[in-house]
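Below, in structure tokens: the form predicted on its own, a single chain.
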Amino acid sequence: MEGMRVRFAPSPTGFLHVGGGRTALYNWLLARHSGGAFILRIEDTDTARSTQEYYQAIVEDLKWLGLDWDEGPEVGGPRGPYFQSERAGSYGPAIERLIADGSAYRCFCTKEELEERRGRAPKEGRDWRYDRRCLELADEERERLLKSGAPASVRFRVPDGATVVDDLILGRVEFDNSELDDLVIARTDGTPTYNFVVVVDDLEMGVTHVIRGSDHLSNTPKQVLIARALGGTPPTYGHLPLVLAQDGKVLSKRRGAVAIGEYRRSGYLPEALMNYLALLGWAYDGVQEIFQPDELVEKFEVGKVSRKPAAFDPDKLLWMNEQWIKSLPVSERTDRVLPFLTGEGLIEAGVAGEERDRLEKIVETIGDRLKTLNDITDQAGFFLASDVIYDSMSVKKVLAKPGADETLAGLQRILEGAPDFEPETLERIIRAHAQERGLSLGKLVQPVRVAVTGRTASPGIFETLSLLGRDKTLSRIEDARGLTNE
């Protein structure tokens, strides 16, 4: 496949969700595979809704998922440019070599009148298609509308026979050309149409294969027809199945889609989402579940692409990110959370020395307790806090249970005279406390953890006060026994 070249063309009139993410991975996992190259276009001529902001925002979380492109915006390329919206000189005289060699037509039917047709053909039986009024026109009647100034579209007009499709993954697919309508290629005001304005930017750009959703087959043999009629070879189309959601219908911007940006604020991983998204339609074996990147790029074929709907689950992206966050080394796992502790005024930004080797203790402290990097700003939220926030039903059923308040006083007291505030130290004189009272340890243990982290479930909680330290740990004490009923 060397020489291949893919694209991914999204349209800045929204932001990037999943299945703009799984077509834009696929396609630069082909070509990474390959060695091909990887065209980003963007699709701005719908001036209506297309803002600079969506621009930025897909750009960006192509970029954080890992995607990068040979040709496009920010790096230019040889076929350029790489914006639909800068490319109008060369659709009007492909619209005209068409006109001219009998592959397209004027119509001058208005609005109106395409209505009363269309409204008419259910009521006789049949479904409605363009029926060529204006390609019959006579040549004398069709230069007089053309000298009165009547507004004419131009419509593609589509040979007879059929169109096959050899699809990398749904296979051979044919379409019977009768049932295609002789398609608009230009509007009255003299814009181009997106099947025909993709299908010369595919043709300039010399765009191989396209990889996208199976909502677009609809369009493949009109686009497969424009562009033998332009005298090129279309690219080899391959069909991704849908994406549902839970409920087993497609998922859309309305139901479930997420965009792709949410998953990086809520603190996903984006190799955790590169991995799921590849999954989400392909296997390589159908067992290996966890890929690094490079090796999606070594093992993924898209012949391997599943043709049934894919189903997205919430839950197993999740997991997956749970999986990807436990396998980072610590200091790794540091620098992940360092935005998310940043963003809630929990530290500082550029943090280091003391404060960054505490920090990492504390992440390798709170272990695999983290499914999100956001799960940081909960789980080391009271070791960074100056102050606790008490959850009321750990103070209710810990701290208001009688004899709290002597277990605390108690606790305080060893604890101020420790010789250091080493875990193992902790450890040890807490437990000959307990021995000594003739508690378990358990007894003892739980009214200091809610006292010094306001909850009853917490990391280890003798390395939990060593890194709390011995003033602050003494200072949670003194405030929680203020909580106690005694």
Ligand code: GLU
Given for the second form:
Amino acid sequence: MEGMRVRFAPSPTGFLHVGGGRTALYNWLLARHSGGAFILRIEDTDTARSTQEYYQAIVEDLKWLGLDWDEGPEVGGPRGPYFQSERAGSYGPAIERLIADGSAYRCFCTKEELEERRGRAPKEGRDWRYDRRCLELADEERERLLKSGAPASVRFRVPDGATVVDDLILGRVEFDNSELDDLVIARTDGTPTYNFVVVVDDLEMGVTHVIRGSDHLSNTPKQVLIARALGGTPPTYGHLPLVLAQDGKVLSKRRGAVAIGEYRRSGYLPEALMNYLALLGWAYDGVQEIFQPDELVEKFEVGKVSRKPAAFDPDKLLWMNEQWIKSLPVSERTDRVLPFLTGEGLIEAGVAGEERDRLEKIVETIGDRLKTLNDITDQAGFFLASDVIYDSMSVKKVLAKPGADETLAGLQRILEGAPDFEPETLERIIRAHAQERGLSLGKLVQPVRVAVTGRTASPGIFETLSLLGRDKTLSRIEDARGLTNE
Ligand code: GLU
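Other form of same protein, the form predicted in complex with the ligand, not the form predicted on its own:
Below is the entire complex, every chain and molecule, led by the chain shown above.
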């Protein structure tokens, strides 16, 4: 639908986690799929818990994921401001309007009075809901209280009847209005409450569609009723089922919920995370698993989002990341691993020329061995660092075995005399040497592998030696001979 206006409205009271990332993504996909607008609104009215640090991190993570917004912080837009803390000017007049037309009323009940009546309700066999004492005040009494300066909150007067929400994901959900409290929309200090400001903002920003977690479902009938009382059309809602951890419990920080920023720092590709989050509750044909971002935009349909909770599977995400890394051309893969190598001090920032060519060759030789970009530091460390770190098990299993020193000495000799250090040349002379000595290639190669890489598993040995070059190869073999038993 052209003209869709969709928003993501995070509260900067914590980092963006998997669940929030998915909510942001689905809103973005809905907006991009329809050619509509994606709005970012920061719900920072909880000044005690909102911080600048969280706000910055959320914005950074959204950008990293590739979720750009058409209106909101940094980009502005015609319906701003996009921070709730700057929108007080909209809320006061809206509250006054509701009071004036009888949709809301002042409540002078004190906290103590409310608590006392709430405490009595169960004893009288009732659920507590606000008993509308202040709605029923005689006019003179209300005037008297107002004049006396008694603190007053403002309550929304929930109308009789039922409220139906035609949810894009859950289908038709009906709420009996008698179950709803006359909720407070402004506190005694005049500050508006969450359920109220969301409605005013959604209306003023012309929001047509809201995708959010089903933890907000109980707020929806209240928001729909307030929107109508304000003379507006409420947005169409879609409530996302929860994300569960592997043990079937709700995903939380303690149960495997990882901040989006953590994935960035540990070497996940934003495309892989986007891909994974898209499939966390949505499927295209149940078969295709790898989607380019623009393919997701093209194929995403909110109506196909599952009503069942989704299970977060970190292994699947890791697998997907691996597939994504594999699919990158070598030059791009090199660009992506660079920050991880510089971060570990394995190379200097801004490598160019021959050094860059060599790095690309290293990345090519490592091939499909990266599950995360960060794995590069482990896989390529021995190519780039000046010293090898010897794995003690590998030393014990290979270098400390009888004959290892002799094997290394033999290889040292033929490698010193190699006409060049191209992989094909090395393969030819090492194979010939193995044959001469009546050894299997494996037997011959394993000691040299441990000698130059520090361990028993590495990329192809001929490419590895070639990339290390003659000097490094020979000096490492010499060092390793100091670790043999001879
Ligand atoms: N600010 C709310 C939250 O972070 C979202 C509100 C909404 O989507 O309506 O949970």
